[in-house]
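Next up is one chain by itself, shown in C-alpha cells, the form predicted alone.
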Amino acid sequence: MNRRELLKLLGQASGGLIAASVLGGCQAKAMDLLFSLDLNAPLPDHLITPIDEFYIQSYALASQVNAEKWKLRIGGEVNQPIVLTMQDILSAPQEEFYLTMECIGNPAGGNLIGNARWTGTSLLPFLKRAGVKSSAIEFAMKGADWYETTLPVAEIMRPDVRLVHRMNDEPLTAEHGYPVRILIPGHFGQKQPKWIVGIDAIAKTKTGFWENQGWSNTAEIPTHSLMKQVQDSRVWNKQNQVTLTRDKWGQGVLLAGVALDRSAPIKTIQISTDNGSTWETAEQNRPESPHEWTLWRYPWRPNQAGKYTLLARATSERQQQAIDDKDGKDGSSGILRIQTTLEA
C-alpha cells in the first residue's frame, strides 16, 4: 500500500481514527469548529488543537519506550559521542513555545495539520557538546520505530530544534512520541521522528523512508492557507460542499480558517467567493512565531440565493499561494474549492 492509498484509507474514517495495525500514512479525526460565529470577538492569540484531535503519522506502530532507560545517542562525525538521559533532558534549559505541524501528505484543505503548545530545551547545546566535525554534511534521525530521515547540518544546528517531552502541558502520549521526539521548525512532519533515539553526522548524503518511496527531501513547508470553516459546518477535503438555508446565510456567513509558511511571516489572506475571479482581503491574526498557523476569518455577506465556490489564498513575505499544485509529494500549496449552496 503506498501513502497516498493509505491516506485515502484514512480519509474514509472521518469519525475517528483507523487502527493503529495499519502501517504509515497520517491519521486524523473530524474536529469541532475552531472559531466562534460572534464577530465581536477578537481572534484569539493562540488556537490549541486537543490531543485527542492532532493527527498522528506513523512509519509503524506506536513505540513504546520507558522513559527511564530511554537514550539518544548523539554520535557518527564528531569529536566525543554522548548519551543523553530522560535527566539530562529535564535538568537543560526548558523553553515553552507554540509550532504548528503538518503531515506532507496532507491534502490542499486537509485534517492533517494541528496546533500545540510545547515543551522542551534546544538540541544546539548537546550538538556542540559533542563537537560536530566539518566533514559532516548531514544529520541522520532515527526512532525507537527504526524510522530515519535526514536534513543538512546547517537544518538541525538552529537554536530553535528542540527535543520535546510535553504538549499542551502534558508528557507526550506514545502516539506522539513519548518520552522524546525532536522539532525541526519550517518542516513537515516527516522530517520530525518520534521516540528519537539516534543522531548521527555524517559524511555522505542519505535519504530516509519516505525519501526513498518518492517524497520530498526537503519537506519544506510551502506558503498555504486552509479554510476549515463555513458559517457553522467544518470543512475539509472529504467535506468540501456544504448547503445552508437562508436562516443560516441571511445575515452574513463566517469564513475561517489558518494558514502557515516553513519561515516567513503570512502577510495576507484573500477570499474569493466566485471561483477565484475577485478577491478580498480577511481579518487575520499575527502570531510572533512564523512557525505558528495564522487564524482568519471572513465575513462574506451574500446576496442572493445560489451557487458559489469558495477559495482562501495566502501571500507571505516568501511567496503567494498558487491556487493548483500538481505536485502532491512535496507537500500540497494548493487551495481546496468549497463548493456551497445557499438556498433560497
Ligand SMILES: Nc1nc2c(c(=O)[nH]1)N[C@H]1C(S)=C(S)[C@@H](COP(=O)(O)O)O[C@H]1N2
Given for the second form:
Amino acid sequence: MNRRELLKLLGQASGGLIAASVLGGCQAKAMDLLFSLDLNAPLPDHLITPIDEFYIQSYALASQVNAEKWKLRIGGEVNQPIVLTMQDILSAPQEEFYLTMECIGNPAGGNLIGNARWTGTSLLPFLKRAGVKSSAIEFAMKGADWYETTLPVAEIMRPDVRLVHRMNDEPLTAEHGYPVRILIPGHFGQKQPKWIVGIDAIAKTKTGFWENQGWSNTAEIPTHSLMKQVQDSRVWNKQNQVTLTRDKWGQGVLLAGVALDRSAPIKTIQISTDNGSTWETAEQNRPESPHEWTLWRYPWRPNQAGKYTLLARATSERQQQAIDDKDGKDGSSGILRIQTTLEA
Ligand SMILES: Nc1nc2c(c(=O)[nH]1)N[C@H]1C(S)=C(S)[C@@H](COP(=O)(O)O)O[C@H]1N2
Ligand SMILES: [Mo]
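Given the form predicted alone above, what does the protein look like in the form predicted together with the named molecule?
Below is the entire complex, every chain and molecule, led by the chain shown above.
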C-alpha cells in the first residue's frame, strides 16, 4: 500500500474527517514563516503552529464538555479510586512545555503534524495518590466521546506525562479536547485522548479504537524528517511535484522542513538533490526537548535546469531514517522523494 492509499484508508475509517483535516491544517502560516526567515540569522528555538492551522483528528464530532462539570476518574487496579475536578488540575503545580503532535496516519511530508506550547500538570502525583497496584500492567484512557487507547504502566507513570488544559496560551478549543487532554511524549497522537474522562489501571492487555483497526499499539514516533517547502512551493499541496521557473531558482532554492523522534535529539538532517547518491548537511536548530520538532533549512544552489529528486533524511542519536518505508501501519518512517523540475 502506498502513502496515498494509506491516507484514503484512514479517511474512510474516520468517516472522511481526515480529508477536512488535511485542508484545514495546511500549515501555511507556520511553514511560510520558516521559509521567510532571515538566512543570516540562526533558526529560532520554536516554531508554533497557530491553532487555526493545527490539524484535527477526531473519529467523531468534537465532544462538548462543560469544564465545571468535568470529572476525571482514576480507577481500576488502584488502592483508592479518585475523581479529579478542574479545580484539582488548576491548583496543582503548572508546567509549560513545547510538544509536537503528529498523527500516525500522517503521510511522509504530510500536514497531520503541529507544534504547540502546552500548559498542564503532571499526572504522576495523582496516580501515586490513587496507588497503582502491582497487578496493573496497562492504563486504559478514555475520552468523553468514548475514544479509548492503552499504554503500559511504565509509559504512563513518567513525570512528563501531563494533563493539559491550555494550548498556545489559550484554553483548549473544543476540537482539541476542552477542557483537559492527556499528553504522552514520544507517541503518535492516537495515544493522547482528548476530553479525557477516565484512566483505568488494568490487569490484562487491551487494544483501543485505532489499534483495533490495525494501527500500531506502541505508536512510537520513529526518527523522521518532513520536507515541507521547496523555495516558495509547499510540497504536500503540489503532490510532491515541484516546478520552478528560472526566476524562482536562478538565485538559489531554499528547502525547509521539520524532523522529530520519539526520544532522542536530532543530530543531523541531510539533503540529497540527486535521489540519494550524495548528501549535504542542512542547517538545523536544537530544541531543548526531543519532543518538539527540529527545524531545518538548506539553501540549494543548482547550476543548471533539469529534473532533480530531493530527499531529506534525519539522523537522531537513536537511529538513522530509512530511505524507503515499510508501508505498514506504524507511521511513516521512510523518506519522501520530491520530484523537482527546474525550467530552463
Ligand atoms: N477522545 C479522543 N481523543 C483523540 C482522538 C479522538 O478521536 N478522540 N483522536 C486521536 C488522534 S488519532 C490524534 S492524531 C490526536 C489529534 O489531536 P488533535 O486533533 O488535537 O490534533 O488526537 C487523538 N486523541
Ligand atoms: Mo491520529
